[in-house]
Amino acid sequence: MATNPLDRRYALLGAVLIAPTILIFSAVIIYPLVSAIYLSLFTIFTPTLRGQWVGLGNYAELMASNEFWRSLANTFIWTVFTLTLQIVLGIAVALMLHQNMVFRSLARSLILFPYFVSTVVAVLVWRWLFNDLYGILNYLALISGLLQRPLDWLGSMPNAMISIVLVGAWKYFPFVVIAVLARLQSIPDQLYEAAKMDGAGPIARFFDVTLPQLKEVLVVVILLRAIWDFKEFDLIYLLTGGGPVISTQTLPLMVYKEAFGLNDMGRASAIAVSMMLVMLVFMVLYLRSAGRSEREGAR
């Protein structure tokens, strides 16, 4: 059957219009994928890129390391217990925006600095706050009565691990809010009546109403603050680079350490390879949720 020659310049137009995408797709995500992998597989030195073929050995090194073991424990910890402070706090606040209340627009505004604020600055704050000599977390605590002495917030175990926790909830939970706001604006009030003649109370419709209308948006939520919270690099290295010692080292410092402190490009790339095969777990189920969302909007 011959081919319509309107069908093949179609055809090739919409590759001209395609070409540009898959060109930035390979050179963006592609060659550095592949390029990791390749370089797993060597022990390289940083500085020349340059080493020889160990196969498989970087990869049973790090099976075999305590250090990796323990910053990929760190690194869920960190990640478990921000995200959770991030959804519970950012259901809080959404509720509480949503409720008609002088300055709202104000409030809404202002929740969301912590968000859009540089991490670079948020952790100089942060740093100061948490200063044991002359931070006012301290300050205030000590005039309290709370305290005998000066706490070394980020100096010592388990207070370095809770400081760092507690400063990734506040710098991120505005996403949260932004999230589950606007799918409160969208619950229609009809459902709230329906509950209140049934004699529901505020407890028993959130969990009856809201929380049910809020699923979608929570697993969605959930997912990609994972994702991002595992890869979080900047915050945790300018508050304790890892330490004490690597009491709360994750991955990504680790990686930036064998890479760049200890010069072995090719252990980093295992690290990093092995970060993309846990990651890739969330990428699922984030991309299953999705896929289930979009086929229930359409029926």
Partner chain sequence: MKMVRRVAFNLFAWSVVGLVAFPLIWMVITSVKPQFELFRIPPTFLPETVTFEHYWTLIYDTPFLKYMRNSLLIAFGTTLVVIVVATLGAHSLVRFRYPGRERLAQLVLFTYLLPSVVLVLPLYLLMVWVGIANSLFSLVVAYTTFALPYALWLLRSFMQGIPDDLEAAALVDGATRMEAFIDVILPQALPGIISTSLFTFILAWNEYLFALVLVNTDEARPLTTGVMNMLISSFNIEWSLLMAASVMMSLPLVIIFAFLSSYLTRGFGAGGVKG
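Following the display of the form predicted on its own, present the structure of the form predicted in complex with its partner chain.
Coming up is the bare chain, nothing alongside it.
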């Protein structure tokens, strides 16, 4: 390809500029990734880090373990429900912020804040809100007559799952707001004018004009959020720790528990690798759609 000397020099300079990236990638991403797969073929006692080869034994055990399937199911339940809420809330709030309202930029900042705040902060605040004796949520629910007696938000099922889904939706829906709002601003007004002329009401306009225009951005947002929700660790670990027992334990939590609670890094790696295999489906879909939009953008 690069035949003339200048082109070759440029290619070399390009390689030099990307070299630090490649070095770091190899050391802290590629090597650990390969290593994770390799580790999953051993049983490794965490405190001593002594290992023993078991081949695919870890995977065979996982396939036969109820806990693994339960955690996988939990991961899907959490992802599907919290993602759905995020999308619905995100679109609704984006439509709202797209209208004229007083102090709109302040409103926008307040809406975005949960997304940027540390998960630790979000969890502390919500655990205080959920507090069974002095929490404001129980108090409000009691005086408004919604509840007869205080609710155990995080310590019993199905409350615990509902609570993490709600907090997850609160924390991450601003991402959808940002993406949808940006797209809304670029929908040409003529489309709405034309729909109005045809006698479409606000609801019909939403389904016939807005939603089709949002379709592309929504596909990307749903895939990205599905990937990120699927691998969520902090929020669930800090809110319920997977409890009660393992009712809200998702796969990332199970990895952590196997590695540092039950002290088997090999098995933990096997769970992590299996989880990645499931995620690979979403990841490939996302890479495809990103590749497609990139090619279209280049055109």
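These numbers come from a predicted model, not from an experiment. Numbering follows the first chain given and starts at 1. Between two forms, the rigid core is defined as the largest C-alpha subset superposing within 1.5 Å.
Core-superposed comparison between these two forms: the Cα of L277 travels less than 2 Å.
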